[in-house]
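Next up: a single chain in structure tokens, the form predicted on its own.
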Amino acid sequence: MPVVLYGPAYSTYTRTARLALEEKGTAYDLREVDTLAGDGQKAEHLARHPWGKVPVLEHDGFSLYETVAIARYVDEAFPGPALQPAGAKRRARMAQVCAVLDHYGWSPMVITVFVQRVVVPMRGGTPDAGVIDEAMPRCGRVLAAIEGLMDGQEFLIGSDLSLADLHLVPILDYFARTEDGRAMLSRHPRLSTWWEHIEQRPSVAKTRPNLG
């Protein structure tokens, strides 16, 4: 049966969904579902989530939402290169990764410095200083904790793609947009290197939002 994802292609996590199913060569329908626009609190939406978020996958019947449960499922239902380490201290450190960019990440990174710093101009606004001052020593915090338990070379976690890589891959290219991201970011060698190579993978260059 066909896999059906609901949510924009601007969201963050919505794109770490595709980016899931893009690693592991599975075919889908991504259905648009603008948030910005209210189309989450819609009857139809809040049916399939009851808090009007996204993504959600429907596959053969079962309905699924939160963005880590369907990066697992996606990941353990469908063929293709596994997208989690083996052993329990590796799969742990990439739940731990996930977490923190849940946590502390995702908010001042995006939700803030993106924000202000890109969709603010685009409506014509005027950023707020403050505002990004604050949230700048928290985004520094988190990319300093992110590179600390980093134990592969070439991915986040050992030495194969895996579900940590697909959850910062979206916010990491947000908040890289803004000039403040990209001087804090060149402050973390390791995170760099991880940057400059994976956003060169198909799936990335892929389901990279193009805001106009």
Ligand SMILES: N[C@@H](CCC(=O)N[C@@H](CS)C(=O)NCC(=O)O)C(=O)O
Given for the second form:
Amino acid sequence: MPVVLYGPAYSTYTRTARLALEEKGTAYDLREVDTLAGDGQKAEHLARHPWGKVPVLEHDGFSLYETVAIARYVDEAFPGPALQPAGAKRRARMAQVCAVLDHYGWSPMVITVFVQRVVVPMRGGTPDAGVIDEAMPRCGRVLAAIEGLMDGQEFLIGSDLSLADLHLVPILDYFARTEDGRAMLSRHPRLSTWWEHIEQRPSVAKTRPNLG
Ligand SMILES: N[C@@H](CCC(=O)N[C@@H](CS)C(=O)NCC(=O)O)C(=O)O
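We have the form predicted on its own; now please give the form predicted together with this ligand.
Below is the whole assembly, all chains and molecules, this chain first.
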């Protein structure tokens, strides 16, 4: 049965789900739901997601929302390399990194710094320096925490790619498109090295949003 993923290519969470599908080698049909244009709140999409958000995955009569659940389903339902480490401690670390990003990272790094520095000027506006200044220390705390959780190997958790990496890629990509973000990333050497390596992966290149 074909996999259908609803969400726009510019969405960070949709990109995490796509990265999981790409890394597994699972074919999927990406169906654009332009949440910025209000498509998420249309009845058709609210029937898939009670909050009108993206992504939503459909497979074999099964419909699923929430990115962590989707990424885990993709890993467990399809063949391909495992995207979750073996062992209780490493799996818990992976879940911890995803939760840190969801609860403390995404909002200041993407919704504040990236949107203010990149999206607002694209639409002819002026970034609000006050909200950026307020958000930057919160971004710093997230980068320091994740760097502190890394165990010195190539990926965030150990020597294999995991869902933790796929959760961070879209968020860090947008954050690093800002000068403030790049400067902060450069002060975190292990994360900087991780970013230089992971940026080269075909799945990351293929899903990179082109904002024009
Ligand atoms: N907890 C959700 C968050 C999803 C989310 O916030 N997606 C954003 C796009 S990256 C969205 O749908 N925004 C539109 C809106 O909030 O109306 C998940 O993990 O899937």
